[in-house]
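Listed next as structure tokens is one chain, alone, in the form predicted alone.
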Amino acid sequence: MASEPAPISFARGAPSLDIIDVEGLRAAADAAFAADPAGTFSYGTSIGYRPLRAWIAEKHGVAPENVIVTNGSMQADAFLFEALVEPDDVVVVERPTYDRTLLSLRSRGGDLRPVALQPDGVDVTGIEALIADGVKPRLAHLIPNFQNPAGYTLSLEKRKALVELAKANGFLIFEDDPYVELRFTGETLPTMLSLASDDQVVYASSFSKTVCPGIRVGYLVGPEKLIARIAKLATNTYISPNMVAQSIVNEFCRNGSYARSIETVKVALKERAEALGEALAAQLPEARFVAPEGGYFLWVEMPDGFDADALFKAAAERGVAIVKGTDFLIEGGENAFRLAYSGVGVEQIREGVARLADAAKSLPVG
């Protein structure tokens, strides 16, 4: 009896263990525990571990009072939405966008207005058209770098245009940027936070995508009054976040391990992204995709009429996990799927795409 093929997952956006600096994290933990046991092992306050908060503030050129450090960036997102989004508030989202963001905003009763995502980022003219029709957004949620799920990056021209649009029309941009450090080709672009002259941008990022997924440390940067309001929500939710994890991250960032670790991750991601693109071109030539400049994800569109749900099932039968495009859209995406290449090596990628192509060939035509 033939054995089942080893499972290959393109589903999870997380780095594989082989590219995580385990030894560096162990050393950072030892140093953090020795240097500041009181701050590391105590409850702390809802703003997070103060030395890490200060490091983040310096990185973004703001005061510490403009920063709150949370249990992962998803917690930061949830706090921001709780603070700002009331039922029926209009929230602009990218089409497609991260599925958990859609769930969170829907749970708040937000009036979600999807705007098409293009290879150079969200269609700014689409947002302008909404405003021209009398729509008044409260918030625009944007993932500017190596977007999840598409892998696309927002151009500098569009970043500038969006900041001006937000200022002129009184809405807030939520710059959700967990993948910013993971650029492996092309030019690093300024954040919209750095381009803004007023308080029209709130910025979020995460160490879970760069240090390791299990660290669960994220943060928000924004206007002082808003950050103070969110700190009260955090206090009422958990008193303080995970101070042990934040203390380790602080040491990891300050001793140089963070920068070295990112370089290791970027080299691996570049190799994996290139292998995925080459395998898709050879095995699934009908697939349409844009090669990413960084991050974890590749968005694949098949010809109209293709059934990605059926592919999802056929791929699973062959031990391959993908994510359906419909998970990232309010409507549409039936012919699309997302592939995450961060957690699989080059040989797994080649084998996984070969199985994916076999699954696609097994589907009925038309």
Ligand SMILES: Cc1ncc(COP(=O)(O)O)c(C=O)c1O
Second form
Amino acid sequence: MASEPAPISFARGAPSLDIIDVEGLRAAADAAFAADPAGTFSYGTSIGYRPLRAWIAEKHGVAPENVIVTNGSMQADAFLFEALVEPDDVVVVERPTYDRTLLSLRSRGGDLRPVALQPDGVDVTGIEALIADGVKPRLAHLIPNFQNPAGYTLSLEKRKALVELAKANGFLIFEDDPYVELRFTGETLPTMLSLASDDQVVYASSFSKTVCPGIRVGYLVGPEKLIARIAKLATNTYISPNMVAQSIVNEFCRNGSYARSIETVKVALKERAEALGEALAAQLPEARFVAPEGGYFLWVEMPDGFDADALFKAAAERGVAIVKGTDFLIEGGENAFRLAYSGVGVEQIREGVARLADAAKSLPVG
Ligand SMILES: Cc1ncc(COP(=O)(O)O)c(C=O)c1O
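Return the structure block for the form predicted in complex with the ligand; the form predicted alone was the one displayed.
And the full complex, kicking off with our chain again.
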């Protein structure tokens, strides 16, 4: 009997174990437990472990009162939506966007208005057109850097225009930015949070993509009153987030391991993204994509009429996992799919794309 090919997953937006600083985390845990056992092992408060909150506040040039540290940024998103989104509130989302955000906003009964994502970020004129039609957004959810799923980055021009638009029309921008540190080419752009003069932006980020996802530490930066409201929701939900994890991350950030970890991850991601781009160009020439400047993802569009659902199944038979484009849109995306290169080495990428090309060849034409 022929043996099954080893599975290769382009599906999970998670780092492979070889780029996680396990020894650094062990050392950070030792140091954190010795330095502050009382703070580390007690319940703490819902705003998070105070030294880490202070570190994050300093990084973003805000007061600690503007920051709450949560169990991953998914938890921050959930609190934010609970605080702000009532049934039928209009929420602008990118098309395509992160599937879990769509699910979360839908479960709140939000009136979702998808606006096209372009290679330089969301189509600002699309949001302007909605407003001109009398739509009054409450919130715009935007993933500015190396977007999930597309890998695209919002230009500086558009960042400025969006902040102005939010100010003029009284809506809040939710800047969901877990990939910001993972730029491997080009210049880092300022956050919309830093460009805003008033309270137009709530910002979320995470240590999942730079340290490791299992640590479950993320955070929200925003207007003090909103953060205070969210802190109350957090108290009622879990008293406090995981202090042990936050204390370890605090030590990891302050002793220099964080900066080193980011470098390790970026070097690997650059190599993987390049290998993926080259393999696609060579093996699946009809695939259209924009080479990412950072982050975890590459979005592939195939010619119109291509059935990415059939590819998903044919790829699975060859031991390759991808995510269908339709998972990231309310409508459309049938000819698209997302490839995550964060969890696979260069050799696996080459082998995975060869199998994907073979799967594509096996599909009926048209
Ligand atoms: C855009 C975006 N927001 C939020 C998250 C959730 O991250 P966390 O692990 O911090 O909950 C992800 C994870 O894939 C993401 O891609």
